[in-house]
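There is one chain below, alone, in structure tokens, taken in the form predicted alone.
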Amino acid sequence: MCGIVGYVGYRNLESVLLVGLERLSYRGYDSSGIAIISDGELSYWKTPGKIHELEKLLQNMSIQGHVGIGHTRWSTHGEPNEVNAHPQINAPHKIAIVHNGIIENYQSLKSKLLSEGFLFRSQTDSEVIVHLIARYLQDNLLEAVERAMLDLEGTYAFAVIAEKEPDKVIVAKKGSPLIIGIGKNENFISSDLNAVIPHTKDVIYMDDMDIAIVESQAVLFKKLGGAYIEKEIHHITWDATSADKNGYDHYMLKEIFEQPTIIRNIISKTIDGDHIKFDSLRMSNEELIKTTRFIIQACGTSWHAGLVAKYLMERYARVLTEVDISSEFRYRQMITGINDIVVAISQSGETADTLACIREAKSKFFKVLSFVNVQGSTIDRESDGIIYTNSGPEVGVASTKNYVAQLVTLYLFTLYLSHLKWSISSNDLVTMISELKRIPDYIDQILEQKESIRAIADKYYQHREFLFIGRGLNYPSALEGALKLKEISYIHATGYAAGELKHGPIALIDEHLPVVCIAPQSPTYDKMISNIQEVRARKGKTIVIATEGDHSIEEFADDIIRIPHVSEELTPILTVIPMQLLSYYIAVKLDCDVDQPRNLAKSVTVE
């Protein structure tokens, strides 16, 4: 969501901060700003809107200095305007802060500070942080930060600069991600690797209650109220060009077309001959074999991947599997079984609701196995077991390649566990691996239909409502297809289990309603045909995703998109591709901001 950048060093400060903010812009934001110290004096600039508005503000200025912080804000408290944008300032003490997270007790803190004469200009919860630091600041900025942290309840990652100590940035973390990039005679601060990686591949991940004093020659770490500590430096293996558009009009389109390569990469990392291996797993085979229940919890697209995994785990591994939305899971009265495992799925590894559920589960003595894309993320570090989805950096807010990577990785884990438990034979394992290896070529074939899918988008883009229906393993696909369309085109779309149409949603169907029908050949095929006929009988427009060679379905389809024939358990990997393209081309036709949809953020780091 919100993004933080910071720098202490010898480079052009303006360019480092603005480029860093631009590289964080995919996370979603509605205002931006920077603060610097130059010749011992604090200056700041901030504005609502996109980063180019901030650049225009700075256009005719020559900014000198070597210490600065910047921020992209996604509004929680207070509307997006100049006053609420970050940095937040305490003018009398010449202090500036940028903050990600939510301060839950800000109202009581604000009332107390107001009674003491502090002036508040914004409606943000973040402003209490800068005034608390000012309240405690006497001779030592670090001490003031520590005392302020003791007053704060909620989640935060924040960076502070002050005229009183003009050669450093002090940062602190609790519940929101924060990374320090280690350079030579310079150091970097960011909430996201994407802003650091063009400058250095050596990073330190901060843990909760960590404080860092960042100077050009050194970075010192300590725990709140504790001693100074040593932190491990991690070396990042991917480079900044991985997150470039490479000639595509949008990141989303690039990432859709990367999916065959991503799957080939996952297969090469995970399959050795006829065997599946997870090098990062950290859980023993004995623990996994004893598992009697998986409780999957995730958000948004990752939740849809979890729903697919439920079908797979119960069908092949024969393990009872539940799936919860993370924001609801933590409010359950969880009944702990000695051999239960909580499974978390998150692209960023920083999703606040998912992370909160992990901590809640561990407090009740559950083991936690997580599927994440970002190595070194908080969920990675706090989980008992880990499987990386290996989709690489995903910039488009609407997840595409990471969803497919999650599906493939969850499928491989299902096969791995099923073989451990002898619920599938070695011959079945070889057959299923062999079929999976053909999936990248099948996706290439679907992508070749992009122009015909664009033509379907051109036909239906003016409709303001869509239904998506599917059965069995493709009921979650219907949910995912509807979510993609909602996210990037702002069209109201709903996914349903096709059998539920007659229990209410069928009342919506008329000649103005397009219905995307996911109908590959599978055990539920005949029932899907009946559901499609129900739509046609009420004059609904049917866009059917069907298997190559299935001609009998053509009489029920206004438009048809073909996928290659595969076993049912692999169909969700293929059926989502045309829905991604359909959503993309509809959004482009409507002139929507495909990569940064309004109100959305790539990594949701607040609850």
Second form
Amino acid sequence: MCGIVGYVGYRNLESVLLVGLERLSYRGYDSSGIAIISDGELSYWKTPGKIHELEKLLQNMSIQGHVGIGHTRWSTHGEPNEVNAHPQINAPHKIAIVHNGIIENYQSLKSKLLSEGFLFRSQTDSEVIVHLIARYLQDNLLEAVERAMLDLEGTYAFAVIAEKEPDKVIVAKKGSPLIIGIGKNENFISSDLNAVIPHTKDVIYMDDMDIAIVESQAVLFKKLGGAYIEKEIHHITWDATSADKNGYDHYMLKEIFEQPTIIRNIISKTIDGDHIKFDSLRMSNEELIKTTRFIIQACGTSWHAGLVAKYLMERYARVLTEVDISSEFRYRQMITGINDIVVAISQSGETADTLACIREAKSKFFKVLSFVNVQGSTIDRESDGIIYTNSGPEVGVASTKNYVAQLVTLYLFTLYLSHLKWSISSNDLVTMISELKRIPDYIDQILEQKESIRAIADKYYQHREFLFIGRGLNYPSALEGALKLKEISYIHATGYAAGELKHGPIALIDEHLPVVCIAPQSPTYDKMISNIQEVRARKGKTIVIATEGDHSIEEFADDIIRIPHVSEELTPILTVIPMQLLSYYIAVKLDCDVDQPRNLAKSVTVE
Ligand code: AGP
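Show the form predicted together with 2-deoxy-2-amino glucitol-6-phosphate, please, the one above being the form predicted alone.
Every component of the complex follows; first up is the chain already shown.
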């Protein structure tokens, strides 16, 4: 998704804007640009491609000034080129805007503005915003912004600067994230904490229909058409350096190797002796106990975590748990019950489809419990109950450490709820907690196999198709393994329930097809062995993920990766690690852009 930065202050404007854009680049983009006001004059530069293209454009400029905005664009309307890059400009009125979101009525607005003589240069929806502001600009930029907002339908976070009022940036928010960083004699604007944290940890999260007038000495907030308001300042505890690569080649590899530490941190935050505690839950035990159905909705990797949670919640908490893809959940005429809770799982807390679902649920008076990583995100702030997955900033577009954090957190929530409902005993709880505490060491053991996993990647990286199969709790693992491979290496990969092989996918099997078989010790192990034999009988190549000490499986494996023995319910946390590494090494071998895969964004804030 698009990234927005803005700055008003005394520092080197070009540096603050470019560094900010660089810190947003992990979100995925195809063009970038900045606009500034210097000595009362508006200037701007923008270009398709990576940010270093923009830096080349600026290298001979001596940029002065104290007010500026910047943008990384992830194209929705109009191809990635200079004209469609932001800032979008109204030249006669010397106004520049940067925008994240989708203006759903832009065609009708564009027709009206064209008929009034406004000149459009781009194919973007965003350009209507700058011309609307120009249309309404008489004496007061804020008034023009408010009048423009009344015409806009859809979602937006935009920042605007104008020569007419050269000492400020005005920003407005509806449906897309926007954060104000509060400094000393300087203030920062961004769509993402990552661009603000290096400068200040005091931030204000804007809410829908908020407008902010950002100057170096003060930031004023108001609601569209309303009075000025006070906003709460949040102090962020994240450390900016944790978003750096720390010597790894890619953020994704760093985040894969962070996983043992992340889980240790989660365990230390959430487990106190033999008790599980969620500091931020914002939902009473009574509400949880009386819940007769959890309806989980999420996207992508988070949806896979939800599928694992279903097995756990139904097996241990003995509560009906449904799981749906957010974009499907929204349009289903769901049969609902008074004691249902809608659950959102989201790393970013900004995924448009997931956010739309919780808004719809709340409009129907459902309670919403969300599992998010980014504190202060829109889903966090709009949910009734909240549980943080505490994986720290996840920069790689492909989710790794946060997926494992989601699984661990969902497992802990399952134990918490099960113990509340007495569906597991205190002794069971102690046993399950003590096994969970060994998981970080087990992951370390798997990570020690990285070179043998890399060798497997070197053996298979030229194949253009992969199949991933698993059963039970590891059926979602197969989906996740396939998603990891496809999203960073662009190889077509499918995850399947192994029991479905004979219902179609077995037709794919031949000597050219590598099949990743997730076969830890479990009640369905023997069935998995049968499935692996079916693959072998048709000359399929089997890359088997098996439990340490299981030697009988070796005769069915072309290649094998070992995981330590754990209870079945914990195996998804371990089986995904080899698949993360396998996908990573294949993508590196193919020279793919591992951290910013083509066409993808870290947070899909548009539908
Ligand atoms: C996973 O590797 C992808 N980056 C993507 O599927 C992601 O999980 C999905 O877009 C959901 O994002 P969220 O967890 O931030 O809501």
